[in-house]
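Here's a solo chain for you in structure tokens, the form predicted on its own.
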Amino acid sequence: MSLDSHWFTELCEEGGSAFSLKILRKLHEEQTDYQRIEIYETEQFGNLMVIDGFIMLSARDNFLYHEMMSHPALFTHPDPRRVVIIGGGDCGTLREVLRHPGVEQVLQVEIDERVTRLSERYFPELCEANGDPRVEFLFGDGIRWMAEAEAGSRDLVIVDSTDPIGPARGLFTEAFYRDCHRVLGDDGILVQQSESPMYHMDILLPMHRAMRAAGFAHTHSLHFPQPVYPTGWWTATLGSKRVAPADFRAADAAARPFPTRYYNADIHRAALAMPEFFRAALAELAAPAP
């Protein structure tokens, strides 16, 4: 990270480069228990958070991340009621999730209240919907409660975490896989945010492997923009016990009830697309052993 009196700055010494934004003026900062969370109002891109160097979003684009995070995995699960979000404490995810009227339950467990507590303030728009009676809100450890979670209790699973660094790096492993297959029913899904296939096959490919290790009989990953994030192009990753990720409700996604600002079905099914070097590299995951 660097900063000077004019611009934001985020390096990404994996892949040499870096991204700016013009700032205003910090508007907020603090070290909490687990990680140092920074808040920027910024010339062109609204209101901005940093955690620990890194940014998680900013006002202008994060309807990309959070419609791609909540709306594809809800539309292929044929009747999604029970949903719990591992991280997600700025709220933009659960929001999402919220304006599906046939699920039932919602439970958000993330590790850090101050990421929550600061979105509420700085980024009320996201948290608009934390009122709501479907939601349940619990600060604790997202790996310990799914590894404690009644079998088959949920429908989907949304890991809406940072990177695979720091409190984060056990939401990428095989055991925790395994006991969101647990967890999830017989239609069950997991989402979970996969980084840029441009700079991370080194944790989009290890993310395909651990969740067909833990069961999850289909793995496909989405693609979509998001400009503040290393390279521009992100992914969610889909784990699916039995619906095939292209047998998603196209007729419910373009009949939903509810206004959007990125996702439709048409989105939804081109981002279901792969690159051929991503296919190439998830043909070889799948190829026997010699």
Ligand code: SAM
The other form holds:
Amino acid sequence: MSLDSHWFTELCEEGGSAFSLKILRKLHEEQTDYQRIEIYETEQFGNLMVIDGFIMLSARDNFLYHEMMSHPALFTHPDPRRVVIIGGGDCGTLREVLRHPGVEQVLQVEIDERVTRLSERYFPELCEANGDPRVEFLFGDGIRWMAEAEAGSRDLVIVDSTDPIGPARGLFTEAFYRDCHRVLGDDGILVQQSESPMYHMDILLPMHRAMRAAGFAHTHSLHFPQPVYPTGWWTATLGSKRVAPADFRAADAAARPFPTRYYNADIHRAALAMPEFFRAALAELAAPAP
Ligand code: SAM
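Now show me the form predicted in complex with S-adenosylmethionine (SAM), since the one above was the form predicted on its own.
In what comes next, the whole complex appears, and the chain from above leads the way.
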């Protein structure tokens, strides 16, 4: 929605709030088979991608989200080699995953090829690693792919999806997490973008419950700032089959052989800290029914 021609405004109905960015012009708009994609040039945040009225990313602050969707999970698994990204069509998460020299193959299963084609054009910096020989792109439904994938065939599943509406709804269910659990090896880790703790505990708590019911021994939400998302405060939730998220490879994270702009071992440790209301809600979730 536009307040006037100089602003893009995202309304957040569930929070009774809105976030606006000053725009210079609309660069592109199209209705694909799955969703409506808009691209804007903003005054201060670089290019902006919007899907179905919701901000996906800006050139200025996407590094926060993409680094936190990838590096904490990669530095928690003892030896991640085989990665699948579900969604992630803008390729920002993919670029971060490929920074890890130990990763041998990355499959990205994105339902809407247009998201990737438009990212190549309007966010070329996020797509700079797309030609890496370790990458394979599949344009199709990630839910279906997971249901049919071979058991134990991946070390890491990264669900970099839109909000739980439209084609992404099924990515937030116990049935999907069961498939992820089966597809992951013994040390396997699932990570999913999990919205804001300020507005979306109704999504976060069922996610923890569903991941645990699906067989993940540990679940943990990591916190980070994300200015262009509602409340500016976002989470990535890990489901781990064996390794406790607190036991991440901190020394390897500190000695990582690639540059980051937000992530480091201290940020990783800090992101694991639980606010009191979140800790209490999770404790209630874990308590046996009276
Ligand atoms: N960072 C973003 C956020 O949290 O708003 C998400 C970015 S990424 C563009 C999300 C992608 O998930 C979209 O490109 C969308 O097409 C894709 N997606 C949604 N449902 C999907 C599904 N069932 N299978 C594969 N990809 C899906």
